[in-house]
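Only one chain is shown below, in structure tokens, and it's the form predicted alone.
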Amino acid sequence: MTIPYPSTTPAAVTPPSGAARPRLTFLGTGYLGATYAICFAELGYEVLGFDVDEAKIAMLSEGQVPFHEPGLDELLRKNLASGKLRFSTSYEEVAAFGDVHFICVGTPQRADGMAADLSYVESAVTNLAPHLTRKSLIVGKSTVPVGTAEWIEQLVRRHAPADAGVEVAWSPEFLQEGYAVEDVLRPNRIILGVKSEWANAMLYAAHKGVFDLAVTEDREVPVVVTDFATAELVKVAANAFLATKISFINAMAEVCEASGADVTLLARAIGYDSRIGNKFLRAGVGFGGGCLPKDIRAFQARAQELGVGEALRFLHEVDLINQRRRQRVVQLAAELLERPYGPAGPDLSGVRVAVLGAAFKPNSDDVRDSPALSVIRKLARSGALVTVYDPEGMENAKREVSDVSYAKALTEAVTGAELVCVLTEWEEFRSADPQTLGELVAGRRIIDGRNCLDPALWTAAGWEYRGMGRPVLS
């Protein structure tokens, strides 16, 4: 099998370190950097992970992943034991060790606007560059505004030794939380933004483990070699498209609620059209996490700076639709509990509400910009006595929202509740027995914020069921 690659596979290149394979470093060991570091060690590379957070580095060095990602803990311990993987807080050690340095730090939304905060990127580059005494490649993986790679080149020219010959490239990541190990080992595409044949060859060598695995499994890994700007735009354009698709079906949910139609059947029907497809067409409380919300805002901000803000004006409405769906859960709560809903919202004082889910998606403990946490806050502000349960996200949720109760189990959360809200589609919630739970609650009322339950099954068990964009069953 031939792996698709533009023109011909680059000629073999000798890593500047003299190692048989390029030695890889990953600067930033949050979700992105730690996952890549661990998985590339699994592919056989010598890897050094770096972070300024000493506590995080200590945890990783002891074999503990500081976040939840299925399968990653085992790979971490395996590759620490093999000696392929190490972690450090020393820029000097990173520079001396690595041939290819991947920048994996966060690019959060700035506190003073929608633009991305690139201070962590700048810090990583300017602190690493002075210690680079031989030729090496700095590769951006973080999601950034278009034009960042050119800026990093300028930083490298100012801070790296002139005779080191340090080059820059860009290769965006496409990790899905809950499936990240698979996404690294078996990516559905690899994007290489380069300016030289040497950079192209080094990046190819740095991904050869991925290509070799694909050959053994008879898979294809499409590779797109492109310029810096296109490589930077791929990730933000993909996220903007996904966010738009999610908000589109949620806009249709609003129309369905007003007209009595069923958005789940609507999504199924239009999803059969191959031009549309059925993925990301599940209506609910909307998208969240550390990527989509801040990325579409940063994309709009960058478009404004480039003088083409009008081209992305639609993303503002995408964001507004996403926010409206969170408030819709509170409206449904008021309807089910027969409480008046005024300009300031409903008065849910004293009502016991069980919220199932805190993470922004299942198989993750990530609560950044989580729709579930947003709804929890809104319910609490309305006076409800909220009890939360999530299989993995409890500790992170407690740090974000401290004025609600947390249960250790699903049954504990729903006991005595007058309303249950499912806000993260964990399998534990999807497969819950409505009859069993019905014997624990004070009132059989449920809001399915992810349209992940069977309405007929819950209604047959005596529950008042409300979905997002679904008709009321009697």
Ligand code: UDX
The other form holds:
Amino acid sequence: MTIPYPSTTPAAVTPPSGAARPRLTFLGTGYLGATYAICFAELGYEVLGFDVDEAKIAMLSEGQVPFHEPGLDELLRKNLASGKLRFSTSYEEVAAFGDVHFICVGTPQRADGMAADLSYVESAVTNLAPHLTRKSLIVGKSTVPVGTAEWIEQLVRRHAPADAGVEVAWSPEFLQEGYAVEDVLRPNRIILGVKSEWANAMLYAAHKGVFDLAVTEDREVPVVVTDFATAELVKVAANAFLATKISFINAMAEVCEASGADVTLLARAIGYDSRIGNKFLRAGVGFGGGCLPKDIRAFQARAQELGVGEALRFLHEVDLINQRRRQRVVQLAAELLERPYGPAGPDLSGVRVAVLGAAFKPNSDDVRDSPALSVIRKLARSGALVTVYDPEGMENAKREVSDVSYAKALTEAVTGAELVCVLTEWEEFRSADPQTLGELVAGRRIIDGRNCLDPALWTAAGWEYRGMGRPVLS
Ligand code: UDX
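Return one more block: the form predicted in complex with the named molecule, after the form predicted alone shown previously.
Zooming out: every chain and molecule, the one shown earlier first.
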């Protein structure tokens, strides 16, 4: 049944398990699923987290979060202790326990193209469905191409017992790494993509903890109830917009570089117009991470399949601008070190470069598609002797790039360096003292890939400073 105008505050429903509040399961305990499972237990729900990765489940069950996210460890331990939160590798247990099953598995970029790889989604649904012997709701949260929810419905029809009445819904998430706990407990909106009044009521009940918390804090959480396709599109459209905003200001940085203007002042000035806003206008080495880069590619691939590829052709340009910023750092390095920059890039052989930052953004240990790692690889390929330091991302970086050195501390990384590149704006780097570091380096040259340092301060301490899209101070 399709409900044309679902209600935003549906009547209460009794969960099929008979529990007072729906029991929730989260399939896939990566960044998304683990954070949601822990936070929803914190909101008072009985929660079961599932993953096929036994090592990950063992870690979580012992109270260890497998990634760096401020505040999450504490909540994990608290909710394991209270008994509200458990983890399992058994589909049977998930099916027997849950009223609402959230699909949170990864949807990485396919190895053979730009599209999203839906094999983990398919596997989660087809393995769970046969065990669903009573009514329940499967809710997609992973970022997927539009049309996936309909396909999941077909999978459920094929694999779940016919008389169980299992339904499907879609509710995208918008958590930002580094702010994940806050984003889940206090979301800025909730999207419910549903087809029936029951699914709407069940999904509403599964979020009641979020609404109740908002009431106690005198806040409102806007709810948008939609069809499947719109719910799926909300997520990719939002990420496409954010990526476009970043590439817009990075394109302006290119123009600033050619004209002697300062992109940081430009961003501040245009940001005062509330129609533009001042967020996501930080020019630098561009966007990375597990979401924006792959999402804009998958979105283009899906639009192509739908016959509207032209509508998203600009996202290709957004991607290209983003890639060019990474190369720009290498170009600046050649300039500062007075090395020739040929069509094959510069020759930086033997130059000692300290890179500060490996994570795709601060307060995260995530190095997926990190601009910093990409620049590190480019510098190493140009012959530079690179030493990397990142407060949290070292272990993950080491797994990705092995032909560079890793330092245990900021001071160790910069000692003897002829060039320092700041590629992730950790507080430790922003507040570093140019005078102290100046005494450790072999040459006072710095590239501020995130425009996070004060050029006047560094220049006054005798450093040759280069920002992204900023004029050269002398
Ligand atoms: C993003 C979306 O923000 C989030 O809503 C969605 O659910 C998942 O994808 P996340 O990947 O955690 O979240 O990082 P985000 O804070 O958006 O930053 C993405 C990248 O853009 C980072 O590499 C960051 O350094 C870069 N960035 C961000 C800029 O270069 N300039 C900016 O102004 C903002």
